[in-house]
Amino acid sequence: MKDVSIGIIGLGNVGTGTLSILAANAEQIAQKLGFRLKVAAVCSRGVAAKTLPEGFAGVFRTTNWREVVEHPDVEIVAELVGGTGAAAEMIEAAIVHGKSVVTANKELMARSGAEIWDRAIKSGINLAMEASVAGGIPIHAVLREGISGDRIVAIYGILNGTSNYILTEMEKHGTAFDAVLAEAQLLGYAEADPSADVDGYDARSKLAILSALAFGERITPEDIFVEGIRRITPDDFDYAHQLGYTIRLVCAARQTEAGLVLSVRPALIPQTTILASVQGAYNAVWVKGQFGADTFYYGRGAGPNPTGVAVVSDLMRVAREIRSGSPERVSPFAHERLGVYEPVPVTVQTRPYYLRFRVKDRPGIIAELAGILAAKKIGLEAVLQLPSESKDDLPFVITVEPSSEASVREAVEQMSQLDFLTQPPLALPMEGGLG
């Protein structure tokens, strides 16, 4: 059977990883497909200085992505640039020229993926995006096909390796956030501007994609409540451990009586759960089905090889479809059409909460805080205070019985005005139902 030719735009970590896998695994790929994947063109700004893997010496190189999209031999365009500007132009141009598209672009797919798929299907080409979420975990395939017969009721995930690395290093070594972030930047886990990772925006895009697959609704990142990890301290881990919990940046999508509730936020999760054992730069996704119950998926969320495997697997799937001429394509969003999502605020949820305070110590503090909680009909569960040398910046924790997030927020806002606080209270939900 005739080879399928591909063009790769972007030779950063993912692009170079993809090329390396295509070169090293060429024979096995050909055995699985019955034909070869041939790299016909590559594009990047510094392409002239790039050393390509053995076997790609004669590949067409260019700094102009349009030359890849318009190349007469290219049948599949791999967009591995990222972002929502030029990448959107590349994909649109590929569709116009009748080229199928493989992408690792979480941000663009979260914002515009459904519309891009509509244009792709009308043009008779395919769109694949497995590498856009949790690169080393085939979670798209799981939701799209593997457990598509189930009805998903909840998804919990750790979807940002940088944040998970920072949190688990803080937990293991008692090191402050800023110091661990600097270490993560030196190791290449975090960018010079880490806000997309530590403020939750990267994970938010990924959750938007997974939620669309799982629940069949058109979700954009702005539909999702997001809160980052900058305020988490080693003290919080000490207190969490006292309670039998740890802290992770949890991506959650839950079907409730009010509708689908979406959030990306740091939360306390029981140490006994499998999600709590996810360490370092790894990702994990916990899917709860109505009929199939719990399934769990774990692996590296980023890196040239894990993400490259996802890209190559997508290239193989699309190439197989091109050669077999399949008349029916499975939407990358797992549903023929996505419904209109009506955002549900996280404030409708009822959870126990962890409230951490830092205060200038004086008599009557607990009584004053308890009075505010009582006025909001929030029941106090426990008060914890570990030994501290400082009375001018004393940390302690109050946990409260299951309460609506709306009432907890009102209480925290009122508490923030108290003159004995050295900083506003930190409120984190305590997640149950994870196993």
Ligand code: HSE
Contents of the next structure:
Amino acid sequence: MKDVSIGIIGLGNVGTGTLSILAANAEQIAQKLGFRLKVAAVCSRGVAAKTLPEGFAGVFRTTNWREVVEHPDVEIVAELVGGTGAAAEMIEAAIVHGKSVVTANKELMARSGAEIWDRAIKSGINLAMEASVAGGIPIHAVLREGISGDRIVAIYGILNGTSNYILTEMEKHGTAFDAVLAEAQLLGYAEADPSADVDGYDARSKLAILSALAFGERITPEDIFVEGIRRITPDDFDYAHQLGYTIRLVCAARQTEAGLVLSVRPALIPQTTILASVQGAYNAVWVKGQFGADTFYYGRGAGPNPTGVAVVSDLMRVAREIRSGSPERVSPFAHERLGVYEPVPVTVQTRPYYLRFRVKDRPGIIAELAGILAAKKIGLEAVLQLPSESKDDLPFVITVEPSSEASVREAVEQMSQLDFLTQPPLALPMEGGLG
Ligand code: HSE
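Since we've got the form predicted on its own here, give me the form predicted in complex with the named molecule too.
Everything in the complex follows now, all chains and molecules, and the chain you saw is the first one.
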């Protein structure tokens, strides 16, 4: 069968990883496909200075992405630039020129993937985006094909490696958030501007994409409740451990009676749950199906090689579909068309909650807090206080029985006005149902 030629736009981490895998695995890829994947063109700002892998010396190089998209030999464009600006133009231009697209772009696909797919269908090209979520975990393939016969009930994920690295380092060494973040930045694990990672936005885009695949609805990042990890302290891990729990930035999508509830937030999870053993920069996705029950996927969420594998595998799939002339192009969203999502607020959920206070100590504090909880009909479960050096900034914890998040938020709002608090209370859900 005739070779398929590809054009690569973007030679950062992912582009470089992709190229080196294409070079190193060229023969094996040809054996699997029955034809070769050829790199016809590459584009990046600094392309002249790039050393391309052996065998790619003669590849057409340009700093103008349009020359890749319009290159007569290129049948698949790999958009590995990221962001929602130029990348959107590149994908649009590829579609207009009848080229299939492989992308690693979570932000763009979370925001406008459904519309891009609509245009891709109209122009008869294919669109693939495995690398957009949890780079090294083939979770799109799982949701799109592996378990597409099931009905998904819930997804729980650890989808941001930076946050998970920070939390698990805090847990292991008792180091404060700012210190671990600074160390992670020095080691190159965290960006100079860490907001997308530690405030939950990166994970939120990933959950938007996975939920669309799992539940067949057009879910955008704004539909998802988000809270980051900046307020978590080593004390919180000490208290969580006392309760048999740990803390992770949990991405959750659950079918409930009220509808699909979506959130990215730090939560207490039992130390015995498999998600609690996800350490460092690793990612994991736990899928609960109505028929197939639980399946769990674990691996590296980022990095040139794990993400490069996802891109190369997508290139192979799309190339196969092009050469087989199959009209049955597989939707990257696992559903040919996505339905409308009616957002359900997280305030409808009922959970036990962990409430952590820091106070200037004086008699009567617990009584006042308990009074507010009682007035909201929130049952108190336990009060924990570990030894502390400071009476001026004393931490302690109250856990409450399963209560609606709406009432817990009202109580916390009221408590925040109390003069003995040195900061507003921290309220985290306790996810007991994770196995
Ligand atoms: N910054 C992301 C993370 C990796 O920390 O997981 C790229 O999505």
